[in-house]
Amino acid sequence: MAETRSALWQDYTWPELQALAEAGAAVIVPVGAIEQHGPHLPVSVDSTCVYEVARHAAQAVTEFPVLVAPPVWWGVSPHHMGFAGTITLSTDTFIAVVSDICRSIGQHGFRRILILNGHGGNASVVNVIAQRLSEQKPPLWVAAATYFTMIAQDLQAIGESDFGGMSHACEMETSLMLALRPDLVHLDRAEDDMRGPWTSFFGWDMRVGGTVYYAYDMKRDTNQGVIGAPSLATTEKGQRILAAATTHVASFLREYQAMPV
């Protein structure tokens, strides 16, 4: 039986990583957050989910090696600080940390790096990181994506909640955690909190993004840190969400690998 290779950066020695760089391996840098997710989910949701999506996508690609770097657990979460357990980085610190990680990876000869984000508060910032890295001398070209944005159409088919049901600690995130870490989900504590958009330009739902950004405050704007319908979450939906995210990220990696560096 052939030995299954690890996708995890931390499982290799330095000579093995050097050989993987020379072989043209791609690297996923998962970035998440440690922040409140209502009374029914752990504060690790964003980091856990993005790391597992990255790991599954890396294993789904068999044509070339893909490595998953250790996750960046902390993100830009000041809008969650009103609830206990949230640990936030400033925007500048987050940019500096993720940029340094990518520079280190690039310095070792890896030329295809994907910053894969799993937290809404990081979404615009990872794009800024990719832009800034391209402006340095010599430039480092990296890609940046938020996995749940990549699967918005899939979420439209999977979700049963009305608009606003897939936002935070919601039908989507609760379902995905039921598929990944059911031991950490407390559905008996889940309470729906549906929020309509304040304007037609600002959306609360992962399935239909808004066109205008607004820096909201979860303590002020929610009852218990939830926006959405966790009551509609199921393990089966979580498995479908994981499969969709795996497929989309893996597909991008294949196309990314074909791009000239």
Second form
6 protein chains.
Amino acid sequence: MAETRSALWQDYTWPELQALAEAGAAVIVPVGAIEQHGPHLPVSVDSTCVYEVARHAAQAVTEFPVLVAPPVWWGVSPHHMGFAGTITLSTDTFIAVVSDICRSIGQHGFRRILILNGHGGNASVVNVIAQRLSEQKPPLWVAAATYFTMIAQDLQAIGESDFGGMSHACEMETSLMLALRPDLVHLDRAEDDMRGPWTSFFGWDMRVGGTVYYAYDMKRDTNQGVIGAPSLATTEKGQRILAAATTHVASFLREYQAMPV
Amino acid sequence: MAETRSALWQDYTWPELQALAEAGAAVIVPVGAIEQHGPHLPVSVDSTCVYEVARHAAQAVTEFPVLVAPPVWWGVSPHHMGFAGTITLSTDTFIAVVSDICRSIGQHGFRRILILNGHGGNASVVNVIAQRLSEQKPPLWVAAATYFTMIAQDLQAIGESDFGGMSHACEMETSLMLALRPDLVHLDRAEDDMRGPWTSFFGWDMRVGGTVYYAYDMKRDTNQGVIGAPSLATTEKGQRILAAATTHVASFLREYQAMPV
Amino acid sequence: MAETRSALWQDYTWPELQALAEAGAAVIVPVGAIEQHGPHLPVSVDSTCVYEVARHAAQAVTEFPVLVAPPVWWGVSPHHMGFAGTITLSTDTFIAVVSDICRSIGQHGFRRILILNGHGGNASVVNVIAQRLSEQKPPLWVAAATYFTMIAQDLQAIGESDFGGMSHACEMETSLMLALRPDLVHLDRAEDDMRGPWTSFFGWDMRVGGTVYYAYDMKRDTNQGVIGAPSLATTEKGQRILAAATTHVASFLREYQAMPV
Amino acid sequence: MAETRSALWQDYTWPELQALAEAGAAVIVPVGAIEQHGPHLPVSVDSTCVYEVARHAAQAVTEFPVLVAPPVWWGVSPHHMGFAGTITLSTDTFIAVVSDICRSIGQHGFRRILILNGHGGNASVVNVIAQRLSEQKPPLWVAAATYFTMIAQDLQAIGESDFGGMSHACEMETSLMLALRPDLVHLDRAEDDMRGPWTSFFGWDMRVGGTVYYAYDMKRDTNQGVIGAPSLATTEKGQRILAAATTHVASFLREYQAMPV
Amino acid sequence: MAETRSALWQDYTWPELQALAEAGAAVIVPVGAIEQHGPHLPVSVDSTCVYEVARHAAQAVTEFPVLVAPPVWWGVSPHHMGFAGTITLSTDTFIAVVSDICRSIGQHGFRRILILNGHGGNASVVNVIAQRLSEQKPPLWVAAATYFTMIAQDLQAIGESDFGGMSHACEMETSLMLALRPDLVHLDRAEDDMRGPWTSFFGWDMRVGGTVYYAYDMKRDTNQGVIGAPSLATTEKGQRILAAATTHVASFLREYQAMPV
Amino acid sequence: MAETRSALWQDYTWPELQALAEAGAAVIVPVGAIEQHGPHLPVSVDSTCVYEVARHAAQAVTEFPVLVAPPVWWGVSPHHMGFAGTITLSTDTFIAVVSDICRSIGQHGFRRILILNGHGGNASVVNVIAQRLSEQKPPLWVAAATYFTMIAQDLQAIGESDFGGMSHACEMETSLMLALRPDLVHLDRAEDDMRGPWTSFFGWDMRVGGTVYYAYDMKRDTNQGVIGAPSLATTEKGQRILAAATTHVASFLREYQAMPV
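What would the structure be for the form predicted together with a further copy of the same chain, rather than the form predicted on its own?
Below is the entire complex, every chain and molecule, led by the chain shown above.
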């Protein structure tokens, strides 16, 4: 496959994809969200970011081919439906669609599939999808990860905001969008919304996980759909975040490829 | 919304989408397939074509705003799974995901939703989706159509092949891809596969519908995943097809807008 | 099976049905509706008509045995629930029951099953049922058709009403019931209700199909549950309609029998 | 409704059924099976018998109108699929279809619905259907019964066979079919098959219930699909059985009508 | 397994349970309810009673090992939700959980499984569970019973109350709890609530079954969640009830063990 | 409720539970597993441990009443089914049963529900349950946590084994069982099984979380169902682990109680 240039599954013909399966290509299935991200960011943020991380990681791996499947645009976002533009799938529908995609890919002989998630509301669900796929007979083994969890330590180094500043439409996401799609960022409309979590057990910042899960309602609990400090966003931070995510995802893909399956 | 330039839902912020709902914007939900299209076309054909038709139609309507939602990449393609690269949703999953998308859009106040389909295997399913959404309480009323069925008469004028030449990865689809994504068309690998239908009651060509439905299996029933005459494809035909589809979809949107809901 | 007289599956013993399967019998599964049909027709119209068409077609074929399975009385009629007497199945229940029937028939070795539909609200659903049955492993291949779609051209010749006159409890259905069950037709209560469709894209008359699907609500959109011109109904038209449907269904069964499966 | 002669729901128009609901009509929903009944009886036995019991009971009640809904032909008969001709619904499908029918009837204002069952494999399921309908919000209250359980004492008086003689395609069912559809009974092919139950706790005869439920497989556990003594069947016994069932169902309907709902 | 003392599945290690399967152990799956039982009994009554019956029966059988699986605490109790403390599963959830338990047990090689039920609302459902498990491929054959139905004749001998006195939180259940958990019985708060059934066809007392099923609502139809005569409860009656249930369940297990499977 | 001594929901009558709801009681729903834990521990480990942690935490809180609901014995353990004794629920069944329990509790007016999990295979699923319950209308807000994740730092202080020593039937679980049920621990049969994870991204030890999820199969990937170092287990470590878990859960309950809901 020396002549392969694109990382995009959808650009290939069936004989080319058959050859890629035989060549041991890994496949990333990016899953994001169409979800309000405050008055200054488009609803595509989660999908755009995870898709670009996936594409960068796929290009960064040169030892074996890596394909990026068409992105799952919509995630589980019921808690954002109070703001216009959010398109949510129910948890059950999201499980079904991602599972069917993985099953199809696996059926064509691809043995290393990574569901790469870019939306907090999907984080536990993608793990459950991987588990459910292992329940079927014969089992399908896939990996699942949320890219911003993989770079929590990098975010600690990059972030300048206090705890709570990297949560949603925040210092982190606004920076990353500045690096990826500056034409869609309206920094002049950005407004910080910092508030600590209700209990010390809840996760509230991408830099630190929580130990108790609790759903919340963005319409009730925020002013304009923002949690964090978009005012601290910069293009340079976005580039560092993209680089960190690319590095970690690519590293995992290499270890995954070396693993027996 | 004078400054609105993009037709893409995902490019807007939530306050912008709220304003678009209040302005009476129509929304097209494009649904396609990731499905083998012979050795000469990428697996994205159905999704690429319907997305572009949707975008052109949205631009063609200037009387009121028309948005194009993120495309549903994958359709119901079990009969194509014998060829690598096909990613199929089960009928039930496809119904669930398109329904959830329509429900979310409807919940934000958009009153005119068109599910625009670009894949034969989805054609009856999108009608069923529209019907099922009318069953819920309160009902959600949406329209559903398959763009190539809307232009059957235009295709009769444009096509040069015999009956059976405009079916799959064929004179029609290859022409349209030449017009839209010539970089992904490998005409040198195209091979015609003409065969009449098993019974005179089955539909077998986009120019003429059938009156009896019967599923088939592409691996069993074709040589390389082609039904039709890709050798007759030209860019000019593709442009005429795109223009016809754009015109019909735009016309429908205008009539739909004038309808009481 | 020379002594076979009945076409009805339910009249036979299991050894007889085993012999019929081995003899290559085709099976028609009639699906209708229990649904209001205006003040002049019983709620059984769709089921009665499709059952009689099935029985006549089965008798018309003499080359091989054709059985008629017990009819599925109820269809998908949520849009008629505003009028008393309608018994609707949800789309999902309808899919389940017709699928289970086909699976049972197929399991006993019958290879040619035709789901014959007599209700507009079921038309896309029966296609989807056929498609879903081909998704299972191993696939079950069945044919699906709506009898009045098969005779659209005949109806153009028989009908005297303007466009919109052959839709529901109309010139066509009232004529057919006059031919089949005159004791249940109350012509003195019939009242025409002619109205054009909301858009030129919607199907509205059995003589002409539409290219955009849109659900509607009979209670909201009609006076008494009628769309069309029952005043033009005659017994003679009903007999011609029955003959046309019998001919087309029987022709299909013969072609189906000759097809490899 | 003085002129009402038919007990059949399907024979009425919507205004007539609306009037019947307002007049407090009770509705029987007959549920049977299409299931092998040995070499001497047609597969329709359970549906034919319960439908006729329902019709006779409806006619026997003169104090208020009683309607008989179109019969649910197919029941839960997986254990009979080893013999040709059996058409089984899965338990889940059977629950869905009977539930939807009851919901539709209830929605039109009928307050007394009786699911009347004629097949052993449905006996617990119809109870569960009644229970599940009471779970929905708002609850729908319906009654459920199996007609031959209601006449267990009568059968003790009528039956001449030993224990095990009235079970399936047996002294009881053959007698009843002789009374109802003698043209479909082939007594010359009848063969007794008497065997005691595996444990003293299992029900095995319509005259005595069991206290432990255990599913069984007719193909494995019988010679030709018969359990019991069809050789003892007579038309006169069938008439007595029909009379007993008619009396008990009619009595229940009268008590049901007097009950507050 | 000479050293085996416990009857509880959960107390064993996997090698021990593997040995028990190979030794032909039977398994009882107790299913009860967490459901209001009047002001004088805890909500655990049904689960406590059935669990203790199961344990006593397991100990009473010495010919082969009998295990008692962890109890299914919650049953189908929607009709009791009007009183605090009731925890109900939907019918569908209850079916799913009991089915999964039986499938797991069967997968480890145990061939004799008895679902032993202690709650009226579960009685038909456990039969349906056994039937549904026989529908899967390959089928799983399990037995199902409700312990108080097995001792109806014993209860006729033990009970002193009039018809209706042994129904819910009644003479029977209060006696059994006095024998099993006297610390949780508050006899001083007990209040009889005797009322005959609405129709003579409904079951209303554990001593006599009904022939028509009808759901009811405890909040609407009782004063304090009691149907029956707790005032007549005694410890001695409870001991006799426990002994009778133990005897019958053990007897069944012995017959079950002797049956071919 | 001054006289309240028990923490167990099931021990109370309905009037007592109604009073506890009005008094603002919190409710813990313990969820575990019946799952092989090597040759030295009973299959009840996960359920026993989480139930005891829940009971200790409930007793530790004296400011307001805390109830412990009947435990969900079985979790999602398909990957342990290769060893006898494991009883697994499918992911979907587990979601259904825990959801129904929470809904029932919430319906009686309890506003603070904590799903407390004790099994790794349930960890993401309980989060998803909490999220799905927030999707329903009206939403039900519940908290979800896995007790051993809450004490990861404590385990770092208590554990002596290398990385990989606290995973399954390990130093941690064996210690905790020694503290809770020494009668069920067979230390003489314990055998260490230390192996590093396949990739550095997978979680493999309770002291350190992973950032990529990957299902595994215990039968394929371990010798006897153990991952870790049971040889290092001591009763004293078990007591420290119990104390740490009790403290953290009780702390959370206090913060939860202070939170607006």
